[in-house]
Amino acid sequence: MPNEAGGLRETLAQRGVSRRDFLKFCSAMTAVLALPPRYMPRVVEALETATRPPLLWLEYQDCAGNTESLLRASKPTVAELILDVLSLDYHETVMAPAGHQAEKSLMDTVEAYKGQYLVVVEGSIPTKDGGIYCTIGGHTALDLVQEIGGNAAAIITVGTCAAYGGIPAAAPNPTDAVGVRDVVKGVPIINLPGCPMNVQNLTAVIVHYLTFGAWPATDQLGRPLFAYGSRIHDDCERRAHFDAGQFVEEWGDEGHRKGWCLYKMGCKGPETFHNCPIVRWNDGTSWPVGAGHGCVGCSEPAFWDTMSPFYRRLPSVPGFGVEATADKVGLGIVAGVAGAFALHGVASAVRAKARPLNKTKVEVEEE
């Protein structure tokens, strides 16, 4: 049963997970949630006693990239997520049952834990012609997400398709694809956009729920602030090069090899909110910009239409004058430094002229 007796710590111990590894996991989740270190004991206590919430993973119009992200997770591993943190009762890619047995597993959880289970949705929802462009077990994705999601404790959308409609919703949007928030009402919905989402953010959202009994604070788009509260540009490891006027002008040039700013090559970091530079990928070792490719803005609504062409610099960034300064910032810095030296020289000359000629060297230095 999903809500079996015993907390997570007991389950982990039975599976040979050491106390040290458990504390490291709690510390990592505290950091991802951007909580002060003093909250770690509270996270530890909550997870030690928490029961595993039933979770249903629904997959619709998508590329399965978020499932791939889940399967490649290592902190925690997918096995820990499924067996220890969550009770994953339905996921078409990883579940053992198939056909009618799979559908029975799904509906058994819906009926037994109405209002208690969590739903993760991957992929957009087609709405044209009654939603017939995505059906599972004879039911449309539209009907399924409204019935199953509408009776959940909360819905977590993973990936940009589920959050906003994503690539299926890009012009001309032949299936009238939309995000979950457009078709399900009255249920808390947490959006984790990105192509794909980072599974650490998914885990952190659930840890926050288990720790505080509430969902994390979100922005106007339903994205948790701990993961989407700052621009990629502000946390980027290449930001210093932007400020210094050092830009990659051509793929493979000297600036590219030295890790200079990719803004002129089309990086959308100045208009994209995500914690990619902080959490990163592959055990925290890298992320797209760190690997030498500009951000494409995939965690923003309608990014496929508004952020493309991906290798052309942003024409305008609301409230951020980066497009006006990128060409001038380097010259501005040079001019500013030259001006500072010139100003210093003028001031020194004025002071020297004002000094009486009979002052000693010590008196002059004291000035």
The other form holds:
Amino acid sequence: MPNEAGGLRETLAQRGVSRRDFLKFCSAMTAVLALPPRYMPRVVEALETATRPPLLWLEYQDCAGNTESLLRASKPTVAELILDVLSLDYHETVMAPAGHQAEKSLMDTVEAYKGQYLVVVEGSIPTKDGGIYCTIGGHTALDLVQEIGGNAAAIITVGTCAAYGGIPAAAPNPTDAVGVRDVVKGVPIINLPGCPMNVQNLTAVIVHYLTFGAWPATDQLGRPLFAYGSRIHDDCERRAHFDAGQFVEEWGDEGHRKGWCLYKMGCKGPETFHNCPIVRWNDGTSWPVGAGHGCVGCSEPAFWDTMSPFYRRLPSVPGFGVEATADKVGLGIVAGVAGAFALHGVASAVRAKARPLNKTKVEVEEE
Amino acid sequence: MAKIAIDPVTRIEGHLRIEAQVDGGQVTDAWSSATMWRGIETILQGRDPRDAWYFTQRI
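Show the form predicted in complex with its partner chain, please, the one above being the form predicted on its own.
Following is the full complex, with the preceding chain placed first.
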């Protein structure tokens, strides 16, 4: 049940998490949120004292991949506790009650904390044939997300399915699956796309909310700028090889063994906005490109259709290898590159326009 | 004779409904239903076969 007052301090002590570890966590979260270090004391204070609302984790057309991402949080000591102390009242994959009892704990929270609880949605919502392609307890996902999500303080979508429809919405979208923003209106919705989302970003969003009482600023796709504000390509550790014209040409070739750029193998990093190269996965040890496979663009809407075939290279990525082209090609290519840049910009703008705008803009106030 | 239904079945991956016919304390018949469908087989048709692993991982 919800922890109304009192903060994390006691819980942390009970579970053997040291003060030092807690401060390290707060410092890391301040960094992920791209806040100046002077905000750290505020993060610490908020996490220790803030009233924490109940959290309902709803699963619809999903594979539980985001739940896996949550449960395998590499630094569970504090991150998990944030969610724990948040009072995770409903999560089908991990909760003890089933059937009527599960439904009861869900509806109890909805009634007792109307307008105060947070909802996390994992998986898309099918709308075809009255929504029969996903039902829980005899209710359609569509009805459930509108009732439960519609009465929440805010909704956080985890994964590309809940954000934009994801794989069920890939052509030909047999169930007319959509993301939460298409069916729930009037509630702030923060999108954390990715396949799966990175739990570090989910934790950071919640920490931001607990610290400032507001949601982080987002882009036109509802994604927090701290996590989706820069291109994979621009933060990539292999970028120098792209600039130098050093590409993997074939799996297992010399370039692949040396960790060269994967652009020619179909990497979608130049079209994808996500903080994977910075935050990484598996305890911050690696990420797809670091492990030798191209980015598939999983945090972009409709990536299953727009980014596939995944092994086909992007047709016109701005920029050629500087070292490779400087002697050979000269100014003609430079003009071509400028053209490609312009085209790329137009294509991105058109793609962005195709999605409904629902810009949530909450700025962090200065002290 | 009574019929009971457990939906959702929790602590599993996916969506499951179990119905059981109970007769004098004994379950005499039972039905299970997977209550979610995405059509991944349909979505996979006509795609580059090299992409199949990435789609089917999401089942």
